[in-house]
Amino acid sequence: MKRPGIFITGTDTNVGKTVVAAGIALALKERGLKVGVMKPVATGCEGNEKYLVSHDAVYLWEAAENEYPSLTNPSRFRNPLAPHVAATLEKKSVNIEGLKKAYRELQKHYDFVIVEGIGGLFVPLTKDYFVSNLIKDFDLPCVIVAKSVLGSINHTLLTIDAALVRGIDIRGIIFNRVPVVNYSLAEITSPRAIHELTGVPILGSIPEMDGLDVSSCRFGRLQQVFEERIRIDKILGDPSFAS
């Protein structure tokens, strides 16, 4: 049975999705869902090539509380490049089928699943396999998480309409480290001007937060910050899941 759930792409790497996917999954456990978490591909783990680790995978899996870490992190590469890349360099292949049925076996066991890309939506997991190819596969709605900064509507733009084009669902726009004090014109002004240009919906902001650290999976305020500042029932989408 199909189960709800979201994507997180985001308009280029090291914009925050990790956090944005760990931040979700927080304030969904405060509801009472049982919320799965998945990293199909990570690039950049540690440790040995048979028990290669990804900090974002652990980071999502902490979040969440799941029971399942294979299913949550199937794919994994050393070298910090595209997956396709670090697939060539390593002499190893990213399983698409195998993507689908963990992602297909997660499902059985959760409310909601939150699933987190790798990079943008043109980053390529094989030769002619993308992430966007992933997000329309896994049949879900995304959340694109972007940065306020300068060149912010440029990226953000050419992100919408890739997936638009593609027949993916948007759900909304998060802007993750917004600066709270010494902000530029740029910071301020780049969000409300997105969401003229396009009418996708602002979900809301994240500011800089201290206490907030993947590598060692400290979350500091973040379910609090992700229930004052993030419009949840928006990503949920299916209304029996806002009370």
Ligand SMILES: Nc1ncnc2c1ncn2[C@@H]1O[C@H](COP(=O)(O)OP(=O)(O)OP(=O)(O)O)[C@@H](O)[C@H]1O
The other form holds:
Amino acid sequence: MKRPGIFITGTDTNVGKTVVAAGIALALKERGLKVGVMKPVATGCEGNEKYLVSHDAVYLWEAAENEYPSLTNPSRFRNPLAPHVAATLEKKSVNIEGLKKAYRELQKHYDFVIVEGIGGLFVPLTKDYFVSNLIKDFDLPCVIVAKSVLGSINHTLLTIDAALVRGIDIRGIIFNRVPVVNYSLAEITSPRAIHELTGVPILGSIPEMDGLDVSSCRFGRLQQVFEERIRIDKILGDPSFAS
Ligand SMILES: Nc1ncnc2c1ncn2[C@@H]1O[C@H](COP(=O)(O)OP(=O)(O)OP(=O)(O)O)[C@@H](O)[C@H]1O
Ligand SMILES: [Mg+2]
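Next up, can you give the form predicted in complex with this ligand of this protein, since the form predicted on its own came first?
Time for the whole complex; same chain goes first.
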């Protein structure tokens, strides 16, 4: 049986994919689901060569309380670069078949698997295989994490177009780091403009939060923010397995 899940992509690096993936994990766990998390490829990892560690993977892992570290983050590189570039520099490669195998294995253990991409849709994992290919091969719908600052309409529409052209199902957009005070005109108007121009649902927005940090593994009020502000039902899709 095909087990459900979601792929978290973004308009860019550093937009909040890890925060969103962790927030979804916390919210689904609260609903009684056994949630698996995966960061198939991570770069900018730390630690010794035998055991490179990704902050993203640790954050997801802690949020979901998972049990299979080798499946969560199978491919790791030290240099903070696109995977294909980091792999070339480090004289390694990204084993795409290995990623698919790890994902299939995770699906067996969990009700719902949340996969965080790397950068945006056109980040190369090998010279001819991109994040968009991985989403298709995992056969998952995606959530797009975006900013609402000036320039976001262009970045978000490019991402939506690239996904739709490739037949990737978009569940919706989550805007991150939306200021609650001192916001700009662009920050007030961009989300609605993006929805009106594309028809893609807006699943909610996450404010700039104190007490939340991926690198030191702090969640702050993330779970509460997701309960109050994010349309978890839309991310789940078919609710029958969650009841
Ligand atoms: N809503 C928020 N409030 C405060 N800090 C945030 C928020 N969202 C993200 N951050 C911080 O911004 C940084 C980037 O967020 P995050 O790691 O989730 O982005 P990403 O898209 O996953 O990045 P990458 O491309 O490296 O995987 C992190 O240090 C995180 O702690
Ligand atoms: Mg991340």
